[in-house]
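We begin with a single chain expressed as structure tokens, specifically the form predicted on its own.
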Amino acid sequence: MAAKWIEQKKRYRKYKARIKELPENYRSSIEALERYLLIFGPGQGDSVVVMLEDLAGLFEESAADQLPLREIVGDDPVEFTETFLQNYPEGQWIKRERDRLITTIDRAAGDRS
């Protein structure tokens, strides 16, 4: 368990080092996205690290291609982030709550036993 946590911490530090190398507007944007993702994203360490590494990769590739920021996140950063989050459903509290709501209503309606 401790080894797994230490490995996650190393990967998170590498992620932080990667985003430090991004241009300022990309870096400030990814930091804002990270904050949102850490609140609404998966609650499990492995899933969080993978999600952030993927986000860093997207921004690194976009910076290398000199894509304008709006071509990455679009006009609605919340919509972009919610769409991005759909790739990481494991461990999301909101997914668990949605599943619980659906199951409860299905049972109450007699759709499930």
The other form holds:
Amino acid sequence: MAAKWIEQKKRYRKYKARIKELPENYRSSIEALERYLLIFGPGQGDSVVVMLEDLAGLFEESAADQLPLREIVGDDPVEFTETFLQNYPEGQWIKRERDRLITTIDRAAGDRS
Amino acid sequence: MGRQMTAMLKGTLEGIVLATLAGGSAYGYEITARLRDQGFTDTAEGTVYALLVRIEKKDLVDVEKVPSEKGPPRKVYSLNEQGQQYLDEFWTNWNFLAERIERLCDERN
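Instead of the form predicted on its own shown above, give the structure for the form predicted together with its partner chain, please.
Below: every chain and molecule of the assembly, starting with the one above.
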């Protein structure tokens, strides 16, 4: 358990180092996205790290293509972020609640014993 | 692009990305550029990237990492057998939907 936690911390630090290399306006955007993702996203350490690594990947590729920030996040950054979040359902409280709702209604409807 | 258009595209963009890949392998930004050429002008690179992460997880594409001169290696996506099946299903559903909606539109006139 501790080893896993140390590994996650290491990966998180690496992610932080990666985003430090990016242009300033990318970095401030990533920090804003990270805040949103950590509030609404997965609660499990592994998924969190994978999610942030994917986020860094997006901005690194975009930096290589010299994309303006607007082209990356679009007109509605929430729209993009929600699409992105759907990829990391593991450990999301909303996912647990959705599953629970589905199971309860299935049972109530007699679809599941 | 208005809010209504964004909402309509939401459910179809995954299929649209796969359809784009049916025209040949590509990396993230190439796919976005192709979509823009097709008239999906307001598509955010981030949204396409998120969908690529998703279709990769669903194993609908094969991914190859190709080194690039600047920046990180590029992930090049190509449609695989399973992705092709998924795309066929997408077109079936799309045609069904389009036909029904078309009919509603005709009835109005």
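Residue numbers count along the first chain shown, from 1. The term rigid core refers to the maximal set of C-alpha atoms that superpose within 1.5 Å between the two forms. Given the structure is predicted, the values throughout are model-derived calculations rather than measurements.
The Cα shift for E7 between the two forms, taken after rigid core superposition, is smaller than 2 angstroms. Once the cores line up, the CA of I105 ends up 2 angstroms or more apart between the two forms.
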